[in-house]
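Presented as structure tokens, the chain that follows is alone, the form predicted alone.
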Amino acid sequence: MRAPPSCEEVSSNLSWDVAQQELGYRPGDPINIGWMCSDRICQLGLANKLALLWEDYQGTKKQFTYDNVRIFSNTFAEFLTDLGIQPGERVCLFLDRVPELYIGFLGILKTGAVAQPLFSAFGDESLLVRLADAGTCAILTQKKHLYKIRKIRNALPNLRHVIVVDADSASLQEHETPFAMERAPQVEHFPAYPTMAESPSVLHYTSGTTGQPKGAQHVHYSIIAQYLTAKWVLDLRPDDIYWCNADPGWVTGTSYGIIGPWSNGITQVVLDSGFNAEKWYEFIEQYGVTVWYSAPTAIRLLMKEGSEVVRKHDLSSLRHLASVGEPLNPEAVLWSQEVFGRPFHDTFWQTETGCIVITNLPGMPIKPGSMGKPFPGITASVLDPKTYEPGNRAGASGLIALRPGWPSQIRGYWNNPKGFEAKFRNGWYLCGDRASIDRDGYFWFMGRDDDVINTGGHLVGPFEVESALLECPAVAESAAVAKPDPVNMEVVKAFVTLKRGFQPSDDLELDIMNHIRKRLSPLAMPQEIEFVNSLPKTRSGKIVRRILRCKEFNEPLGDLSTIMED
């Protein structure tokens, strides 16, 4: 078994290089996600492993091996290659977190064309404006959500196939083709199609919190660096049993759980269920899991629920865990030292980046409530807004960038080489969030670059305010935004979240206020606290603090289906 990593270990040691070489690729040969990931991992001598173990809310059962995965996705693959799909084309996967999506999305790489995972939940608005965008040729669904294609299907001249994975013939329509993974004729042989590095393979849709969605171009030269940071970020080991919370219609579901896990031979649970904290212990209990990649809201809710709830479960198997997808405020990392025995790492990336950039890395010294270092291969700095600088000085603050070149970084937008230009500047990609860097490397949170808030001159990120609320006992979630004000131009106004047992009060408001005063200057201290009993969010989980700030300054939301669950 591989020895814990030292942080000195990993910063000076890793390279893309060593990706390379242990996935066995040289560069100018073909490389094919969806091989890698399956027959690789069986002519390695792990064909008997198990690759994925699944359970749905219902408490159904499947498991399958790696083998299972090889044999299953070329069948995947020999199907659509028989439906005359091409290289190239791209193939949408509209599925719950069922067996079939993790499974599909490797049969699709197979064949050469484009994987273009969406979530299950959007409405047919929302599937409408991603499918005609992308010209997507076919769509991998279930019987359950067919009813949102049918609503589409004629405003959609690309798309030539319907394929359904849990029904069959005689409840379908014209075009479209049932397909039972476990029934059909087992492939045992399908050359997968020889990609090579910059060949499309994946269109994960982003549309941040402003704008139309925005089709994220990824290559197959991208499992370079998802291998290698699920490797070492994650610290998977051989005998690990791998937990990602997040849906494959997110890119973390992908990037880290399908192909990260999977192209290190890593045996990964998916549980086809919403939130539960219950649920989720035992389900942690049950299978061992050692490793888990969740996200801050997961966590927020699950403080939410309290300790207790954690004290009924044998936890004892977890030895890694990491979050994803919003900052960790430092009362997330503190409260799960307390209940699981260890911190959560924080790590930072987007849609864009295709794989962990910023983080907390095992064996580092976690300052709560920092993003950490940038992960070794990755330069980062932040840049003055106005000059594109870098800051020169220990505290700078200012726009989060990186310089070009690794090897998960998305080649573009579908069909918006302009909104990719403007990711670009002074030769470096614009992340689109702020922060600052201490005297020792770690870089601080303050917020996207729009939700920053200039009270009098002086910029407030959201996330210390939030921070600080999220201290208090009563508070379960927060959101600070700007509110218009005569003097100061803007002030901080906070929405919060009460946990169970608390009521909205002056009282409640004012104990609050005292709280927070201690932690905020009185530039950052809210002038107004808003009790309410949700924040608006984003499918992934992302509060979106745009919503709350229109409607302080009376400005219109405009479209929120590129970035709301229907």
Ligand code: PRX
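In this text, all values refer to a predicted model and were calculated from it rather than measured experimentally. Numbering follows the first chain given and starts at 1. Compared with the form predicted in complex with the named molecule:
Of the listed residues S171, D449, T497, E22, the one positioned at a hinge between rigid parts between these two forms is D449; the rest lie more than 12 positions from any hinge.
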Contents of the next structure:
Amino acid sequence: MRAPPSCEEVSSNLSWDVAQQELGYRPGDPINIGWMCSDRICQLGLANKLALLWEDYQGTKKQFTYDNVRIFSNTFAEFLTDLGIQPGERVCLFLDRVPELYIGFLGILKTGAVAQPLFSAFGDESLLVRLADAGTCAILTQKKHLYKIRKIRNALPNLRHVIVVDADSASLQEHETPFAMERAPQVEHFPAYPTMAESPSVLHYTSGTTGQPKGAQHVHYSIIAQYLTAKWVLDLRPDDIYWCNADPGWVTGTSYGIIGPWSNGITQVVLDSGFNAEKWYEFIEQYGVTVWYSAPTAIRLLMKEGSEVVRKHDLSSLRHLASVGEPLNPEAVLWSQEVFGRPFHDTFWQTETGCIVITNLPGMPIKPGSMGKPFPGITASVLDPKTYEPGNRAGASGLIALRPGWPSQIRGYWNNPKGFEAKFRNGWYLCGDRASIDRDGYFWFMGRDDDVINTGGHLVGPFEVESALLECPAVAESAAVAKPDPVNMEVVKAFVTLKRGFQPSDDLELDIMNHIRKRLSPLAMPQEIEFVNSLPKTRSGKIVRRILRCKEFNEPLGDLSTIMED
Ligand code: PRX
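Right, and the form predicted in complex with the named molecule of this protein, after the form predicted alone?
In what comes next, the whole complex appears, and the chain from above leads the way.
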């Protein structure tokens, strides 16, 4: 077994070239993530190694070797090809965390089509916006989610196939096709489509301040960065049992819940069930989880349950812990050191970066509250928000920026070249976050540089919430902003003015909340609605969320010269 790496060893030996060599990729050759994560691992002699140990909330268990993953993803790929799906077309995965989600993802990539994972808790409006923008041609789903697709199907002329992984034809309507991965005739050989480094692979939708969510477009070459960062940041070793809490509807669940571990030939466990501290600890104990990639909200929820429940379980298998998605508060690092005997290592990245870019590498002294340092191969800085020049002195703060060109950087936003261009200034990619850098080169997160709401590690776009609020008959105008929350860090709060004839009431508040929950998702649902007579606006009539947000956070309001008085 590999000895724990020293930080210096990691830093001096790492480069994207090393990852290319280890993955057997030569520039100019085809590269296909679906093949890399299954066939290649079997060719390395690991066909019988377990790739996935899966359990759901009812305790149903399944397991899949790498050879099973190879054959089932071939079976998916052949089925999709027989339906006429072409390379480059978008195929959506709208599934709970069932095995078909993980294996179907590889199957789609093997055909050369683009995988578009969407969070299965999305309501019909969230789904519609993303499927329409991507011109998605097929969607893989479960019976329980069909009603949402049926509602919007007529508005999606490009959607040719609705494929249901757990239904027989009797319960389906016209143009809905059943496909049972484990019962379909198994396909031993499927020639993976020879996608090239720059061929599109995954389309993840992410929220911005303005407009509808943007489709972040990744390419097959991204695996170079996902493989290397998974190996070194998550410290994956051949005998590990790895658990990533994230849902593949979000980028953590694909980059580090599928591609990272499987390109490294690691055994991973998946629990398709919501948060429950007791259940989670049982799961770690039962499967002997060694590496755990989680998120600050989950850690805060575990902290709330206390240390007693931890002590009821033997969690000594845990060797390395990491976290992503929101600021990891120092208390969480200290608590995990106390109860698990190991600190959570913070990692910072985004849908757009595709891989971890700033991190606490194993072996590096952790400064609780800091995100760590740039991963070797990543050049990161903080820029002055006016000049976009990097601040080089110790203690400099500004906009987190990265030098473009790492393998898993998105290549564009789908249908939105202007939005993509706007992310670059002065030769730097801007993350949309602010941080400071200390004299040892550690980055300290300060906050987002826009109005996007980060609730429990999930980004919610205020525009999407406001558009859905305006669908309510009573709502005249609205603004959605972040409100502080002890567990989720932020939750959505909506400010609403009512149309003539409507009065504020608790019932109306509940109606509006429910509307958002159903149309968008439980995450986007405002936890509070404040009825107001007017909203702060610029002289040109644009609603200024910043002022509302500052009030929620008790922060100074800043320059108000452009704001109209009531
Ligand atoms: O604001 C930062 C926050 O989450 C954003 C990226 O969200 P998303 O694209 O959904 O990807 C989430 C998981 C990769 C960032 O712009 N964020 C992510 N990691 C951290 C963080 N904020 C503070 N500390 C982190 N470690």
